[in-house]
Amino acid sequence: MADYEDIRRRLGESGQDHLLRWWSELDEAQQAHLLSQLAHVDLELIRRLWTQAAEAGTKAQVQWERLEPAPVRRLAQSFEEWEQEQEEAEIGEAALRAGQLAVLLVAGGQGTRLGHPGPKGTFPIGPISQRTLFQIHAEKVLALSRRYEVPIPLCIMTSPENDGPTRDFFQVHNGFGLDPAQIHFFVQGTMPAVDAATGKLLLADKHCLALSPNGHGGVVEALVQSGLADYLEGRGIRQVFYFQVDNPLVKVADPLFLGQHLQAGAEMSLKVLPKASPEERLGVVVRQGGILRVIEYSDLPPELASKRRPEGELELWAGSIAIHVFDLSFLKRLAEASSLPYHFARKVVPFVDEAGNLVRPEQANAIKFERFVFDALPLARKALIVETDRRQEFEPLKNAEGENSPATVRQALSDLYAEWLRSAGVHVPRRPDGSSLHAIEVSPLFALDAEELRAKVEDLEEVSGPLLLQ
């Protein structure tokens, strides 16, 4: 147990004395509980960080200042364009079956939103097949690894919440057919919440912090506090493909845009797509002053998100869908140097009072603080950034109804899918829009992209209903 005398005086010393008010009623496993977090929480952080958040709330709005467009690499328009991407892919490929690279899935999140029980990578999302987010990503691992004749490792990054139901979700299917070798679980930090008002910590219940993860840029520290980092290191792993769960369009360990990151000799890479409206919720990725960054979609003046070209596009179009490439080095060196910057979110905190009554506020009370993984891109000494195509690899699950819910992503992945089959020359009617009349659905089993998919569906003529290739 840790030292209760050393954690009370630290306490004291912070003004954090109120977490022992119930010291007396608790338990002796609840001592030890309470205990255990209060030696994890960095006091002096704590402090530092309430403060810069009081002191950004009495500030007027940030000016931004040089902010223009970043240097992005669009989609190939000419056929040297497409040369170049041919001979990048299978650099991609080529650092594929000599197993350097790891993949690398950030799944904390429950799917409360969603109405769904459960880690949000459990929801079933197949057109036809209902497989779940987490079974189209472990099979696209798998189809990978067969194809490169290589076991590519599935690194996973849970929550406290969700850790034990994800690794019992794998286990009760087998891992999907992965190796249980490839596999590894690791969890996500936490970051205590704060009273708005007064900096004070705040008790869940009386022997327990009212505790938040400490969003995706945790995903630094955690996979080398792990011990992961160094495990993957010495497996021979150079490169780590980043992507979040709520995507099941993702080109999983997409051999052409590795590529491109060694061929540039980059330390980060990402993903970016033209934002559909100025209010889409994708951060932007611009440069300032030279530094490449991108800002919050929240954070960006609406006279700025809403700036066009004479021609009609956005001025600062390209956003940012959490799809990366990271050499691994440069992870390690991230972590070691603590580097990434905490944001602060005002939200909604039940908590115990001084009475040791449960409080559940109607308007936000607490600060919480996170990291965003993409704040790392200023601080590589190398980036590329790189357009894809929004219908083949971006519509993330997030809402139970409307945008971004289970009936768009669904028909995504069957637009998706058709335009494979009519790349192979198969008749798939459509509605008036251009989306696929059916649902379709191929497993990434069965081929994991159209060149794949043409090879096996030579004598499929026309889609006359559902179809489910797997």
Second form
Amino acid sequence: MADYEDIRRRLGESGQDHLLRWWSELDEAQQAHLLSQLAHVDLELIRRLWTQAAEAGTKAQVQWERLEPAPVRRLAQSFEEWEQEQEEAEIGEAALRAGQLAVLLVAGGQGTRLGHPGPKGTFPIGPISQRTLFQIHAEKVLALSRRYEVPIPLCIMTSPENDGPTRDFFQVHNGFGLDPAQIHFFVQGTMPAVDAATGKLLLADKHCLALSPNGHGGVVEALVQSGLADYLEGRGIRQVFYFQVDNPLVKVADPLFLGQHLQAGAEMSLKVLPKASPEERLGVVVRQGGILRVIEYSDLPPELASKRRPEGELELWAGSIAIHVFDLSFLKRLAEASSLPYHFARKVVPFVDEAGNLVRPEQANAIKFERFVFDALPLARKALIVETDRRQEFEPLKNAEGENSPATVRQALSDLYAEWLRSAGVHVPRRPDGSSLHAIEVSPLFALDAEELRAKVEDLEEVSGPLLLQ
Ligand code: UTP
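Take the protein just shown as the form predicted alone and give its structure as the form predicted in complex with uridine 5'-triphosphate (UTP).
Let us now look at the entire complex, which starts with that chain.
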């Protein structure tokens, strides 16, 4: 308990001494736990952030002048553009074959909206097989490793809360066929929640702070502080393909995207697509005074979000779908400078009150602090933004019902595989709205894309019921 006096003094100086209120009631293990949590909290940072949030409100402070759409490489329209893409894809494939790319999956979120017990990656989403999100992602990495004859590292960011269950899940499933040496778990940092009115840190229990993961932007420091960035660099990794656990449509390690990133000499690249509506919960990529940045959907005033061009397209149309390529050296530079800002969100956070009772507030009582990975964009010396097609790449699992729910994600997967089959000349019945009538699923180990599938379904003429290819 050598730290106790020091911590007590620091807490006293910052008006946080209530955190030791129950100290004498705690057993030794609980005391040690609380002390170790407190030792990791930067009280000065918390005070500064809470003051900012209290003064400015939880919305990001954005100057709305001179905001313009970001320059985006649009989908190929001409034969020349298509040819250029072939060349770029070859550059990406060469980099993959050379073992230059690692895959980085962020899976440390709490998945509150989905409400699935356990890490979100363990959610069964395959339209027929009930493959989990983790299985789909891991099988893509396995299939790519076979295709490019190189063990592509799969780095998975977890949180302190879901790290154990995530590792167990991979172990029980034998890493979904990946070599254990290919899979690297690392744990992201946490931030304490504070009482919105007073800035005081909240206790989740008498011996526990109310902590939550520090946002997907926590990946930058966690990757470096865990030693994984250096390890990867030592193994010849130069670029990292970043994606989020909730989108099973993602083209993991997309060679075209990687080739475009390399060809552009970018430090960070992003995929975007036209927002379906002004309200769609995607950050928009904009340029302001020559600087590129992503504005979170909740920060963008509705009148700006809904502004349209004469042709009808949204003025700020480019929604970021959280698919990136980063230069590893750029991530290391960002981590050294601890450069990503914190965002504030008002949330309901249960806490232990002065009488020692656990209170579950009905309304937001606390402020949580999170970093967002897309805040790296303005810090990149060069960045590339490319458009992609929603149907081919994006339907995230966010909610239990309604939009971005298991039903829409399974349908989007069936629709994607139906398109692949159609392009191979197979008749696949549609509903009046164009969606696939039947559930269809293609294992990543059967085919990773339409081209690979074509060679394997030569004898198939028609889909007449649910179809699972694996
Ligand atoms: P979301 O912002 O959608 O959060 O995360 P979530 O945790 O999945 O769901 P809600 O908001 O609680 O309902 C987008 C991606 O970023 C990861 C998530 O795991 C998901 O892949 N993430 C988010 C982290 O890895 N760490 C975080 O602290 C937050």
